[in-house]
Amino acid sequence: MIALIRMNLDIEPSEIASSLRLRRAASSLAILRKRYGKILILSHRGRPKGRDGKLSLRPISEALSKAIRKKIIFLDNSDLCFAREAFFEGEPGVYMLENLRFLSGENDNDPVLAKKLASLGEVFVNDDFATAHRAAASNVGITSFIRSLPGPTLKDEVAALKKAVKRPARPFVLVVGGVKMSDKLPVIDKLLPAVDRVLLGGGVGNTFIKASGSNVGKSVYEKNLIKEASRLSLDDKVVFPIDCRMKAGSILDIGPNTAALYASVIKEAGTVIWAGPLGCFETKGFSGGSEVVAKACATTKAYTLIGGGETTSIVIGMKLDKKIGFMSTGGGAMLDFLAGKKLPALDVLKISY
């Protein structure tokens, strides 16, 4: 049977070695190759405006070929009719179509494009959780024209997130970092009644520090969310940094006392969800807070769930990933799931969440 597999291979070539998404794609292919004689991988990379050779999937295809020890035949998608012919006439095996976002109508969930993509196979398997919060031709529209199923990674992601938020062992701890509080605010609001502690860092923590009346200098924070931070600060569950590490007038990491406090809370937790680094970890000397929290997540007896590309890369870089309960490939999709928002790609597959 000919299968179309939607995967998330939105990976920078420089990040291939530590890419969770590449690992999950290889793992899924090991399962799916036993079920389907011919596979065409559908994926995207970046946010191109038209065709952009710098965002081609070809280098990712080559990396995935090495990971599965099987040659992946790469197909240009500038002419879908030609790609369809080349795919159908080719030998059984694994193929990959060029970046879907090179195609007009992909991001707009265009039904004409969706029907063309569906014509390339006999069954569609969506294994891309990371785009589940977006309605595109290749993950939502396509399901109207072909028998559609969830893939192993997608099912694992949903099960892990449901376990964390529907049946959390207590104490239930939410760790939130990253640059933008606006991205994380819906998650904090949604989970605050259910959690026992919310530990903050990064730009999110800076906004709370500013709301408390402290001077944050040139630090990244969101001025328009000071009022929201003040409101949330009234809840004793919410904890923001008690000390910081600074450079040139900017807060670049949580301080050692905060890191020790957060680690002690995580050590006693029953469930931990962590989204977003707690400092400017890519700047030399300011990854300490995130590293302390990563070690705490790896050594606690709690069920741990970590998501977001930067956060998972920290854990993988420290070689702690095998000691984490679950690592999510989703950034925005995971946040929307946790915030209780609709995920169109799950809805069309009638997946309960």
Contents of the next structure:
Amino acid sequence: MIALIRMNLDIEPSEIASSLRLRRAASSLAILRKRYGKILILSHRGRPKGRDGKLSLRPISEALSKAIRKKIIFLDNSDLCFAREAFFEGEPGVYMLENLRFLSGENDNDPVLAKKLASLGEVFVNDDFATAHRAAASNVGITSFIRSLPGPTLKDEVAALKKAVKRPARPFVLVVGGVKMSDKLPVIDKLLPAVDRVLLGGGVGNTFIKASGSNVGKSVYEKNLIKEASRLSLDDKVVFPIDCRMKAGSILDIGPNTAALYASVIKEAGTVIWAGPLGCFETKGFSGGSEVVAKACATTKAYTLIGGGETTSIVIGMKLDKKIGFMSTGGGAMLDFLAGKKLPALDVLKISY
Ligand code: 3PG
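Switch from the form predicted alone, shown above, to the form predicted in complex with 3-phosphoglyceric acid and output its structure.
Zooming out: every chain and molecule, the one shown earlier first.
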């Protein structure tokens, strides 16, 4: 059987070593290769405007090939008829098509492109949770033209997120960091009534510190969300940093007292969801807050769910990933799931969430 597998390989080559997405793709392939004799991986990288060599999937296909210890035949996609011929006539094995976002119509869920993609195989397996919030030709449109089913990673992601959100063991703790509060606001709003504590850091935390009337100097924060932060701060479940680590007038990490406070809350929790680093972890000396929280997540008895590329990289870099309940490959998709939004790629597969 010839299978098309949609995977998430939206990875920077510099992040390959700590990439959760690459590991998940490799373990899914171990399962799917037993089921299908011939596999064509469909994926994307970045947000190219047209064909852009810097966003080719080729280096990722080489890394995945090493991870599965099996050659992956890479197919250009500038001529899909040609790619189809090469795939159909080629030997059984694993193939990968160049970045789908080089094709016009992919992002607009164009039915013409969706039909062409469907013609490349006999069955379509969507194993890409991280694009579930997008309606593209390769994850939504394609399902109108070919038998379609969810893959192992996609199923695991939905089950883990449902477990955390629908039946949380208490206390239920949400840890939110990252640069932009605008990305995280819908999640905080949606989950606030359900959680017992929301612990904040990063640029999100800075916006709350500013809203409390404190000076944040040159720190990153969102001016237009100060009112929202003040509103949310009225709820005493919401906790923002009580001390910070600074450099040249900017807050770059939560301080040691905040980190200790957050670790103690996580230790007593029943469920923890963490999205977004709590400081500027790439800057030497400012990853401490995220590291304390990562260790707390690894040692608590709580069910822990961690998502987002940067947050999962920190945990993998510290070799704590095996001690976490579930690590999500989703960035925006996980946030949309948690915010209770519609996920078109799950809807077309009739997956309940
Ligand atoms: C991601 O990195 O979260 C997914 O690959 C989706 O990418 P997008 O936000 O560019 O659609």
